[in-house]
Amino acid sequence: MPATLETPLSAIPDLPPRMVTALAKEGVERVGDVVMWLPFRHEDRARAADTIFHPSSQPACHQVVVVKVGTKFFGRRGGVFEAQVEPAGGSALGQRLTLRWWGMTYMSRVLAEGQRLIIYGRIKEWNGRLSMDHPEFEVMEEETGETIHTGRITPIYRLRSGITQKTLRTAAWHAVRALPDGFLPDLLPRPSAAGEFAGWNRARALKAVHFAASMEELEKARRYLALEEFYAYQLRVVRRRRAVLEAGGLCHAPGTLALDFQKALPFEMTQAQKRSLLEIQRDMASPAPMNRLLHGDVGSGKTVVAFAAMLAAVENGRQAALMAPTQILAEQHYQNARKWLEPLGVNVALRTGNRAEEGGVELFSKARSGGRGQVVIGTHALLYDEDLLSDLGIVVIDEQHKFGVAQRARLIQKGRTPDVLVMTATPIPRTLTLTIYGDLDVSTLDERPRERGKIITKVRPASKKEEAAAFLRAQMEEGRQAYLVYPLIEESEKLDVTAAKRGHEEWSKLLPHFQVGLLHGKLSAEEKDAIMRDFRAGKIDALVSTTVIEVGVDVPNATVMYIHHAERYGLAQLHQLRGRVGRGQHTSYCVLFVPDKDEEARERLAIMEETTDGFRISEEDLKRRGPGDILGKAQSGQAPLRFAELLADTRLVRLARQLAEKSLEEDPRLLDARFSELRAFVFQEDSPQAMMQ
């Protein structure tokens, strides 16, 4: 009778006892335990090398007969078994390697003179001889010629105490072989005759991710199993999309208002401002809610764009809401939202943990009333105000990735349905956000206002320091004004501090005649605001910072950014950091300073120095780190995503939409029949057992 996933491993035929019972203490007992425990890499066995030996730091594979075996003892030391082996076609220069087992003299019971073996390992020579330690190898059985762990496309897999590669292995092969064709229903819809995945099902993929017969078998099954992954979310993206649009929302028609606040500004905005904003007035007419991404590079004008979108909630009798993720740049945004707004004769109130104010008064008092912000900008603290949102039409969240799923979804609850912009200065890869924000209509700013200057970058060693300090004072000098940036230290806060502090007291004394101040997150707000404004006033030279001035803090006249240890940042992180500088119209330079002999940091933040486009550098970043849980609570780190590369399957992305779309077309509830089925496949937790459930 065919095996089925909950087989139990003792059922299968050929798989060794002991290895079944090895498994079972882990809790791995049945067929499906197995088959969903998953390869993280593979390594390609399957080209026995020459006749030859030679050293390499490559592994290398090898078809070898034993020749001779022995143990060498070492006293209580223990000792190593040693078996020496020829290629097995032979070799014309008599060659002989010698394989070596420290402390596991128990070998001498599972080698023998004679034997045919696979081998897989690292050659490598000393004093003129030839040898590989603890390689992997198999016994090839005259039989049946067949291999597994060596030989072939060898899958490799991630392992907890008490199992070991060759045990998983094993049980992988022999569970696979028990299985029938057709042991798993599939997801997806069933691919064409003709098309890219003819013939393919996930049976067959998943056997397939164990034991490819080659290495193009294996990527076209990680290809199709990436567009499950896909597949299934984008089921859940394209059902968000429709409840929204079926939820109906508030007509907000443009009227003077925006092109009166065009024409009052100081600066042309770019074309790419102008394309994004009517976009989303385009949304924003329309009877369905919008729900839209404003996403471009560090000072490419996102507020801008969110103001002028802003005015069509206020014209049509409603408020706007914008949600920023610190109160320093909630107090940046109150303060160009008055200067640009209130001489249309609209009214701003602010809102943050400790200060609330509407129109320049102060409302944190016992008589507190009065008047009804038209546009309310504030932090998280937006959320349990009860009094300042009544009637919201839009809300615009900045950075929005600072924020929670929750937090977000809170603010968008206290209206009726209203307009949604999020904002991010980072920039996100085409992949991405077609993955990511699937959701989401995107707006994009890929111009920089012509009126910044040009920034430029260097990676320099720490013992620069005097250097630095003379090239700085020079600047500043000429009237211009620094940041110098301390990395914040998450497993202590205190400890961040401390360096900052101490970082202060050495470039007060390097700039002997020069103001320097000091910034960071254990300062009351009151505190951190009189400073902010102090160095935007220039009665501050130089701001030693952690990276509380990380996101949107706007000082056209700092020309210069000094981020120490920045081999701790990642490299979207640090040109947000970048961003504070180029904002007015001088040359503007930042300096990443990182431990002398650290080659491979230089090496990784090379990227930094040959460009200002953050979306090249936000790709790459996206490579190294990881997208984070794009559609779950978490925020950074790796996504649950087994098989899917986001960075090199938009194909996939797209036709994953197409069948998602045409999947509930044909059945609206197909997701709620199917989510623990998807869930299981899609969202595997580390054990075995939660992958199955």
Ligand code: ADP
Contents of the next structure:
Amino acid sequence: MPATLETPLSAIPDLPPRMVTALAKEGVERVGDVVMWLPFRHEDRARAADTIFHPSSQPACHQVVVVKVGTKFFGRRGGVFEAQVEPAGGSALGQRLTLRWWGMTYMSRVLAEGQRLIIYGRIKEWNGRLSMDHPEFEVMEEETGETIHTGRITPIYRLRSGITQKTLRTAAWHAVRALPDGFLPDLLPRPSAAGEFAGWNRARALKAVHFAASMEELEKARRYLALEEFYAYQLRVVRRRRAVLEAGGLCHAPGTLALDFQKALPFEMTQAQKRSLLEIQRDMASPAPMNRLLHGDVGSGKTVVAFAAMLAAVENGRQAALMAPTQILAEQHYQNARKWLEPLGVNVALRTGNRAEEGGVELFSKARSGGRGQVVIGTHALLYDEDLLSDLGIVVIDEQHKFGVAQRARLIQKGRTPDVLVMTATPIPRTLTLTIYGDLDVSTLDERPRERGKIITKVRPASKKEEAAAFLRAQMEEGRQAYLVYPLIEESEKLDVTAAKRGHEEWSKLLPHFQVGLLHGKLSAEEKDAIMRDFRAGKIDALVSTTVIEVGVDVPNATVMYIHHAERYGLAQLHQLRGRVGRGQHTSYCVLFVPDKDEEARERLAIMEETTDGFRISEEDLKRRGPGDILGKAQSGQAPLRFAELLADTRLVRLARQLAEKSLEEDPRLLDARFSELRAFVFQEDSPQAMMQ
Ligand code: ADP
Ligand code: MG
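Right, the form predicted alone is done; let's see the coordinates for the form predicted together with ligand ADP.
What follows is the whole complex; the chain from before opens it.
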């Protein structure tokens, strides 16, 4: 009977019983346990029989013949087993190589003259003699000449205690051989037979991902499995998108308010802003719920676009909500909304966890439902306000990555799903948006408002404090303001606060005639609000702060940002922080302080001096850290894709999207049937965060 994933390993021919026992001890008992334990990388140990040995600093694979064996003993217990070998293809230069196993004299029972071996290790040369210590090796079977661990593209597994690489690989080898073709059904609908994956199926890909005959085959297998992953992901994305559309939405044809709003602005909207607004208004006017991402670098002016869009809902008699990720940001949006929208006769309310205000009048928490507000600004506490949810026309979610799928799902209501606009400054390379925000339409602000002062960025040694202070005084004498940022210290908020407090004392002394404020996460919301209000009003000249000011804060008169211990930040985060300056017409300055002799940091941060383009910086970040990390950070979860390379596999994402659309077209309930299987296979950590929303 052919093996299946359920077959016990003890029934697999040729798998040594001691290995079966060792695996069973760790709970690895069935063929499936081994086959689904996927290698995390491969080594190319394939090598034709060579005739010359080359010493090298890298380990390599060689086919050899044993010509002489012997053991040398020293002292009472020490000893070394040596085997002299020649290249299996014949020794062109008469070379011999000595393989040595220190303290392993029992090797004399394993190796014998005349055997053919595949060895893997580093050849050293000393006094004209070639040697290799403790090579990985394998005796070649006479009949087949086949090897498992060497002489091929060799899978390397991430191990758990108690199981060795060799045992697992041997088990995988025999398990894969015992399984028939097509030992498990495909998840993908048949990709077009003529396409890249002609002749491929899931079973073949899984086998090849363990033992591939060539690097090309391995890559094809990886791509096939990556396509499966993207497909599973896109099925959910497409279905989520359909669920929203089916729920039915609201029509918000824009009237004249948005035009009045634009006329009253102290600046002209950029072309990119106008284009995005039109795209948004078109979505809003249609009865299908809007599901759109407004994507633009820091300072590209997303907020005014959002306000203008919200007015269409207001004109249609519904409430419009703007959700910010932090209290500070909600407060800032509220101030702006009052400034810009109240003159148009629109009534604006603020609702956060601990504050409710309308038109500048404080409400008691009980009065929540009393003050309605045509435009309501708040934190995600808004999502739990049932009255608001039932009347909501549009919700704008600022800095979207702080919200999860579950929270967004709360917005979907039968027949009256509000329009949703999410905004992010996380500079995601275009190729990733389809993956990450696959269920959203995208508008991009690819143009910065003109009349912006430029930002000059410098990386400086921390010891230059005096000069930095002198420069700061000069700027403040001209009426400008500054952020003095203190860093994360080993992820501990408490220590951050200490550092910021010390920084505050220090700067207060260095800047005797100016107001130096202090802002950190341990302050109450009221205290934070009060400080930000004073800073915005110019009553505070320099604000010493932890990274609580990282997202969204907008004070155009602030032109200096000093970031202490800049070496502790990622480039993307520095870019976000720096985005707090350069928001007015004055030239701004961002100084990144690093320890005096930290050349590595200087080199890494040099890109910040070169460019203020978030996309370039994120590409640099990707290069240095890999996409998993970027996604991880941006989405504060773990990227769930194992085979997929998010940057390289764009074509696969598109193909997966088409396949998912087609599959759901044919069978809308498909996902329910296959979901558990897809989940088991693809997603290791299936939290909403891991789903990258
Ligand atoms: P972000 O996209 O980072 O959220 P904001 O919406 O906070 O950016 O806008 C940054 C600053 O630029 C704000 O002070 C805003 O009033 C201003 N602004 C927005 N659009 C324009 C424009 N077209 N011209 C000049 N200034 C603008
Ligand atoms: Mg913003």
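For the two forms, the rigid core is made up of the largest set of C-alpha atoms that agree within 1.5 Å on superposition. Numbering follows the first chain given and starts at 1. Everything numeric here is computed off the predicted structure, so don't read it as measured data.
Student: Please determine whether the C-alpha atom of residue 658 is displaced by 2 Å or more between these two forms following superposition on the rigid core.
Tutor: Superposed on the core, residue 658 moves its C-alpha less than 2 Å between these two forms.
Student: Superposing on the rigid core, is the CA of residue 592 displaced by 2 Å or more between these two forms?
Tutor: Comparing the forms between these two forms, which are aligned on their rigid core, residue 592 does shift its C-alpha by 2 Å or more.
Student: Classify residue 472 as shifted (yes) or not shifted (no) between these two forms, where shifted means its C-alpha moves by 2 Å or more with the rigid core superposed.
Tutor: Yes; residue 472 is a residue whose C-alpha shifts (by 2 Å or more) between these two forms when the cores are overlaid.
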